[in-house]
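Below, in structure tokens: the form predicted alone, a single chain.
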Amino acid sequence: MSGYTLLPFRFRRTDQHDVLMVNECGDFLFLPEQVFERFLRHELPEDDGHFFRLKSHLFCAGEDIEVALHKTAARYRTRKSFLREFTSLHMLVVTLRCNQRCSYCQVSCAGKDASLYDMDVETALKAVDMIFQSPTKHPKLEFQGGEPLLHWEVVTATVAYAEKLARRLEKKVSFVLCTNLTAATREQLEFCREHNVAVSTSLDGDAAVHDACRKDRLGRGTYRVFLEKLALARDILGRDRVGALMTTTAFSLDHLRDVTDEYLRLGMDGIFLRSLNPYGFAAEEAATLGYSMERFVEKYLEALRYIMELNRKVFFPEYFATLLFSRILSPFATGFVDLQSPAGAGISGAIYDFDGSVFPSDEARMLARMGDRHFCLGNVKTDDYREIFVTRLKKLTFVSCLETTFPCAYCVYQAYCGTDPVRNYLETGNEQRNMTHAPFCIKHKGILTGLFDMLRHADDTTRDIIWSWITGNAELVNRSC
């Protein structure tokens, strides 16, 4: 018997005769079913070529198993980073007032004459003073909606307040504001340009796709209009400067490839092939809109097996994938929300609506609008930083651990994955859940199957790809052929 010591993973039996093992550093190999018996009864020897493997991916240990657990430790903090920038995204409703309604609104927008919804500058300011009482030095501030195009005055008193707090405090804010597009003026989209916010806009798809969800308020659809604006978006802030996300529906569900031909033709930089949340006017219009989660992962695959393909011509990531990639690559946090563990509610961001309530996701602003304020924080004009961020964010904290819910603390992907406790409370009327059977967790375990499967099948086209879409760098796949 070997003399090495097992140190923590977890694994999945696939239908290939191998064994998916990941450990706490989110390290992962296959290894025949044999080798993984094998290895179990520490009857593997130790100048097998599985055992170097195993060994230097932190999955056992000889006599140096104090240098093991602190490497273990090392990228254990690594990949738990985004806790020392808490919080870094703040997003700010300025209003709830639209000049659209499209059928899968999850936050159920108002009409754009309806000014009681709309927030004021002192609300505001009071929402970027605690902003800026976060510890990260990167701030993000994201005006969201409604259209908060509808309310300018309150974007521009905010970005000129907090450009000011920045320089006082030596921190470096960004900003990003999130709009339809359709009643942007040149002016607005000077001033962003002036002020470096980058612009986030939504397309689903092309003509018919996107005009079947996405119509003004007297029902035509805008998808005519939004051409124009992104035009004009474009010439003055740069293509790099505006993005676009589109919301998967019944609608698109079958033509994800057409959706993608329909980015790649207006030159967008990629594609993040999003589904449907249950919130809002979403949830009113399911048995239209809605699919089932398994649907979305059979359509979301084939969607990105399609993107691979046409990587091998032309750089095109799509993003939702790459995040996964890089998280299961990589040691380093991606940052993004949704996946991680403590839940990147209120930790990685947070939402102040028009009332000056805040809220630890979008998502819980969106219940909130559904008549249930079972997340509200507090209100900047009324609560301090340490009671909204420390006293009440702690015990949404306590229940978003991946560790604490079952059957999440024996997943082979619990590495990768994180928790939503508002979509929980949504769904059980608990923050914490049994996710057997929770579209969250039959969403990101089927995508994570299917992405796992292709690295282990991966040519080194496919391998180059992966990593450009992971590094940003265009150059590392040769597209000539």
The other form holds:
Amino acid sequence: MSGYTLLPFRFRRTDQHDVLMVNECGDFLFLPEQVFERFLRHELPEDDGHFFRLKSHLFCAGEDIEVALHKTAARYRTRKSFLREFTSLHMLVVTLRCNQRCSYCQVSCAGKDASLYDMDVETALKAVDMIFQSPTKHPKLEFQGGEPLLHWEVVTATVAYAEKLARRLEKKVSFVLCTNLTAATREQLEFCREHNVAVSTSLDGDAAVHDACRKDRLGRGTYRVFLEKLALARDILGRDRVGALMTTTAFSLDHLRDVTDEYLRLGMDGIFLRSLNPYGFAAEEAATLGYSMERFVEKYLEALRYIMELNRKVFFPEYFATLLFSRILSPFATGFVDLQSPAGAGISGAIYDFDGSVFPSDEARMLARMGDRHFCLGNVKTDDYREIFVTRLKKLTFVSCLETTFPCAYCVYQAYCGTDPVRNYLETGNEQRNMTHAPFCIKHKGILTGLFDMLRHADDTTRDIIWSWITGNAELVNRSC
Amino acid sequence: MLTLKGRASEAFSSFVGEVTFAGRPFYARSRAVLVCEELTHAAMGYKGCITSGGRGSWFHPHHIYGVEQPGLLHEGDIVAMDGTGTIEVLWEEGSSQNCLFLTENCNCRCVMCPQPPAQSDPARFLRQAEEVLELIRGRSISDCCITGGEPTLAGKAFFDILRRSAREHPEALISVLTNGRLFSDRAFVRRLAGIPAENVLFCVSLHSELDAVHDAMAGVRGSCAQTQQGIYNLAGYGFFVEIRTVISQYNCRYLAEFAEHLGNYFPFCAHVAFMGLELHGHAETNRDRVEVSPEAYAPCVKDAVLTLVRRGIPVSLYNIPLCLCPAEVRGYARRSISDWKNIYLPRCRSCALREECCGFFSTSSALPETFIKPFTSGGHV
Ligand code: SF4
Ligand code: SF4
Ligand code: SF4
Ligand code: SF4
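Switch over from the form predicted alone to the form predicted in complex with the partner chain, please.
What follows is the whole complex; the chain from before opens it.
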């Protein structure tokens, strides 16, 4: 028996007769099965090449255990540093009204004139007051709807007030406007340019795919108008200030390549292949729009391989893979709300409904619209910051740690995965559940397995591509041919 | 260090002065050393003189005569001269490679140490360093490197000299060449408090993250852990840290994993330098154990460099001639060998990249001649 000490890690035996090992802070290694067995039994000679690799990736330590633990702790701290940037993303539901009626819309969009569902200016300013009490130095305000363009005066008032507070409190505030763009006017877009508001819009694919779901209130496709307004927005704001997101439905699931091509054709910087969120309106239309998570994983990975190939010629990241790859390969924290433990809900992001109610996530708000206010943290008009973001949020945080969830506690992907107590509650009536057959788990386990397969077989160019996505440095890939 | 030889006018003990060719007014001569062809009465009142000509008279200051190439000196250089006829250039005006040498002692015993440590009294070096600092005060300098041996062994004097250089020369980059071991001690790092961190770079030698490998190279068991702890402590105090890794038989095969380890656990490091061997001192004695052929190290170095480049960590290759660098990473090779100590082979004369190439250490006992292939113009082989 040799004198090394094992450091904490999780592992999974793969179909390729090796073992994927991930240590407590997310460093990983593939090891042949027999070597793994010998390693566990403390029988691996300390001059073996595999032993060196295990040591290098902090799966064991000898006399240097102190510094090994120091390193593990440092990286662990960095990964969890999103907890210090508390709370950076604040979403304001400016109105529930919308000029469109998309088949998968989760907001149960009220008719165009139902001004009952508008946030009034007073509530908006109260929300801003609360937002600026968050310790973060970089609050990000996201205007959501419905369609925020339909209740514009609240957007402009909020921006002006937030800018004032930011100056006074020496914080750096940024704004995002989530809009379908189809109702956008030149004045509104010019306002965005003046106040540095980034635009995030929705594009599902080419005309056929986009129009299949994204329709106006009379049921007509919106693709054509969208393209006109996209051109206008880019013209006024600049290309890099207008981003687009897609939602995969049964209409596009088999055509993710075409969707990618459409994004490329329109000169987008990259694409985020998002699965459908199975709540809200979408649940009622599940039969036509939905698909199983297993199928999504399969199609997603297929599309990702296609995008990888594309990247040998042009820099075009897929953002979900970028996010997961940076969690796997880099020691830095990623600020993505959905994949944190404790859950990002409330900690990394919070949402303010039109009536001033505060929720830890969009789904929590949706749940309230369905009649269950279980996750409502309070209201900006009646509660103070401490009550909402300390007392009540803490209760939620206790039940939102992967480290105490089955089987995540033992899962090899724990360091890269996240948890969503709201979704769990929606599915089972409980914030914590056995994740084994949860769609969330099927998706993440499947995709992570696919990404690790890519890493295992990655050649130099593939590595360059992956790192170019993580670092945003397109130059890493030699595209001279 | 550039050293000139001549004969001393008489036995005198070592002193430090500032070189002038142009001459100085009488009142400003007490710290200056006049360099001239012949000693005349114009040579009076100086701290010392250097001449290519003959010996002066009794009324001349201490001088060294019969010096062959006094033209290698520059106006403003700072030299130490002594009664054995030796002139050492302690500070070369206008050079970016100036050092303050604090001690010959070291607490490592590296198998590839080009300047094997010696148990000598550091008092003379410390005095010289103080005098150099005194003389360059108020000058605008670009770089200053505090080195040894292991400079931290000078203890209080080390902190004083570092503090003084960093404070008096905020315009310069002050680098410290160290094995970092002593910084693993919290009480020791704490003594850095009050030293400005903005213009100080600690260049720490770490040859591997694996203690078996690093300790074998550094010759001291446990030094790997101490050096790494030292790096964390230095970074914790807000100092920039560069990691310097000598490529040898011991660590060559593991360089790519090492680079990955740096990306994972030392992502804060400001720069990583992989360095070719100087086959001198211990490296020469232990040649069989340390030397790696360019063929063997090329792929390892390539992988290691690309690993860091992908992660956005600045990286350089020192002491590796361009024709021995794999093409993918040639852009990271620097002209690292000091001008007074680099040479080229006769066949380098036809090489198109000679100007950018570091060449070889004139001190190395052997050169990998068979691998040297000049580039034809355009840079393509
Ligand atoms: S544009 Fe947005 S808010 Fe409007 S219906 Fe479509 S998904 Fe719903
Ligand atoms: S959700 Fe699934 S993939 Fe994620 S950590 Fe838990 S068990 Fe693993
Ligand atoms: S090479 Fe090693 S032994 Fe030589 S001075 Fe540097 S640390 Fe000391
Ligand atoms: S031929 Fe000489 S000058 Fe040219 S790259 Fe090789 S060593 Fe350098």
